[in-house]
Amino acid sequence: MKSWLHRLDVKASPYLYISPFFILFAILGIFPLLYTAWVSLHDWSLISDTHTFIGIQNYKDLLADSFFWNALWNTLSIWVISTVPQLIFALILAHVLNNRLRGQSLWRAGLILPNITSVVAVTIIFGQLFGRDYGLINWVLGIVGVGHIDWQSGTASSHIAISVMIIWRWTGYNALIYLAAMQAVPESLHEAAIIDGATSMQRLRKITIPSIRPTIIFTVIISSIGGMQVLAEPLLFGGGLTGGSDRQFQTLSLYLYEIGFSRFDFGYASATAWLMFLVITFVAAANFFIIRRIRRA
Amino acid sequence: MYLTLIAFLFFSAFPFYWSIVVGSRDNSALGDVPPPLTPGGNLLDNIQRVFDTVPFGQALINSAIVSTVITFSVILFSTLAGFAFAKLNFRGKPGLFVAVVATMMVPTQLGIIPLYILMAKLNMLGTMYAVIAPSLVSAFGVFFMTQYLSSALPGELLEAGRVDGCSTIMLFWHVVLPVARPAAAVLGMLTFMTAWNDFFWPLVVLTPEDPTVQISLSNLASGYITDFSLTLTGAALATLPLIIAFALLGKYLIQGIMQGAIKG
């Protein structure tokens, strides 16, 4: 009897332990995923109770929708302007912190501090800093003689302002991840290079970066996935759901939100969600292959 | 070297300082040339006005409830599943684990419309249940715990427990949980932070009358005439709990992120 119970325990327990995750995930993760695909094939709005099957019409409409392409370019532009400086700064910071320094834990805490702040708070604070009339940044620009910039109204200027918020929030986090990877690089490599007279910059380029390549690929992929989904920054930067009067900084997520929860056109919004997923996958995959190529060459 | 670091520290700390400067002054002070660079004396007054303008007290309570429930649920279910994946043998394990990892890649936006329809059908729109439900489990949490337990939990400890007649659930309670505690702390803090700062989903399902802190904050900011001293006071207040938690537990959080990075 007892051994029978024991056998049942050993056999069944693992499934029992993983089942909460899988059951909840099936209801709240997988089901919505498949249901989105189903909804996207319909003329489905919250106002009407009948949902007409229209095949891939929503997708066709989207590909002919200039607002969709506008949102896609804005997203890609903000992603490039924010990711490239972010990862370069992070590499340099991690390289500096990888030396023996006083107050390591203080510096590390400083790195991660922006990341624990909510994106809403960050955007509100930066929105004020980037204000046209009373913003501190324009005041400083005025002193150096550049003059006032209406950050929200231009395409390039609004993309830069939004990217600054993203850079501010994520640079330290990435630096911490790089630092972790750098500490696993054998110190003897650096010592040998120092004896050969290599400068700090040379060591960063020739030793550190090649050794932490997998980590760099990891951070590029993660920032691409995040960058494709930017929503709160443009939404709260002013200009509402359209991301400015000319949609100059409306991102894909913001457009999805506008279609789904302001027009309540769920079919069209679902199609947007799937296309967005395709874009994310494509960008992430493209990055993966490009970076692998560059480092090999 | 130190110069680079100090410049960076200034860059990362300045917006916090600035929110205090503006938040502790009268809104009209923003028009001053040159702009004020030191805190003023209006902080308490502004805090009072934040609570008068939006239901900020209710929002704080809501956020606290939502984040706490999510945190405990994620820790419990992730540790359970992580234990099974790391140390127990069962049929289909590799495939199921790959399924967990694969789901980490799917963006939240993809499920948001059906989830909204689901919540509407269940009459949960506008309630905290709708905010909590989709976050009760986390694929990242399961992955994180599996990684941690497979290296931190010695197999001999489990065998010793078995010999002493422990059932699997007793092993979980008496052996696994104590070992998992440091990782659970890190996972808990990450989860709490994410839940506290979450914006998109609460924005979709909640009303301005019964919001979470982040929604409250965005409502403060999106009025027709933005009162910056008011919104920046709100921003500082919404961040304060996390700053305090960070001051107490930040060391573990940083360790956890760095550990996760090496293994990931």
Given for the second form:
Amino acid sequence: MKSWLHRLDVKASPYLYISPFFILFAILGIFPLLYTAWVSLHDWSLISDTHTFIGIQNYKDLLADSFFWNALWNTLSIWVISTVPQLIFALILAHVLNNRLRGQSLWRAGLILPNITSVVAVTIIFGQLFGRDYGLINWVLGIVGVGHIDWQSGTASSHIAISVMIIWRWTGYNALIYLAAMQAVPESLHEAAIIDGATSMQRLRKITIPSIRPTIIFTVIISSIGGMQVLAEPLLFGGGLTGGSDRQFQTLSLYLYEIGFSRFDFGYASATAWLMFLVITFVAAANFFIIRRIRRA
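Alternative state: the form predicted alone, after the form predicted in complex with the partner chain:
What comes next is one chain alone, with no partners or other molecules.
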């Protein structure tokens, strides 16, 4: 009997220890996902008690909805403009901080400050900086002769302004991840390269980046997922739920919010959420396979 209990303990205990996470994930993650799929197959309005089953009609309407494609394009544009520079800056910043500097801990701790700052405060400050009439950015552009730009009214200009907010907020966070990975690269490799006359940038390209490729893949995928869900920055930048007077910076998340909590059309909003989920999954998978192919080349 004692031997049987011992074997049961050895085999079952590990599953018992990790079960709370999976139980919570099933309740808070899988169930809402499946329930959203069920709602998306109905004409489900918050102000109506009857929910008629309509099959995939919401998905058909959504694929023919020009506002959905506009929001998808805006999301992809902001994602590219914000993610690529963000990860390059983070990599360079981490490489610099990986060297011996005075006040090294202070500099490293400073990287996380933008990330712990309220996104509302960040957006309000950057909204002032990108102001049309009295913004600091336009004042500097006026000095160099470029002239004033109405950052909110233009599609490209609004995407750049929102991307700058995202870059400022997340560059330090990714730099810390890269810095942690760089700490594991053997110091002897850098010392040998220095003896051979390699410059700092050459060591970054030839030693550091190849050594931390798994970490770079991880940050690319996480940044892609986050970039496809941008909501707070375009919402608070101005223009309300429509993302500007001509929807010039309305993202998918903002469009989903508009359908669900402005029109109260939960069936259509659920279909939007599912298509958004599929787009995020596709972008993350594409990033993973492209980077893995580059890694093998």
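Computed from a predicted structure; not experimentally measured. Residue numbers count along the first chain shown, from 1. Throughout, rigid core stands for the largest set of C-alpha atoms superposing within 1.5 Å between the two forms.
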item	value
Where one rigid part turns on another between the two forms: hinge among 30, 198, 256, 127	30
Rigid-body rotation angle between the two forms, smaller part relative to larger (whole degrees)	18
Between the two forms, how far the Cα of residue 15 shifts once the core is aligned, in Å	7.8
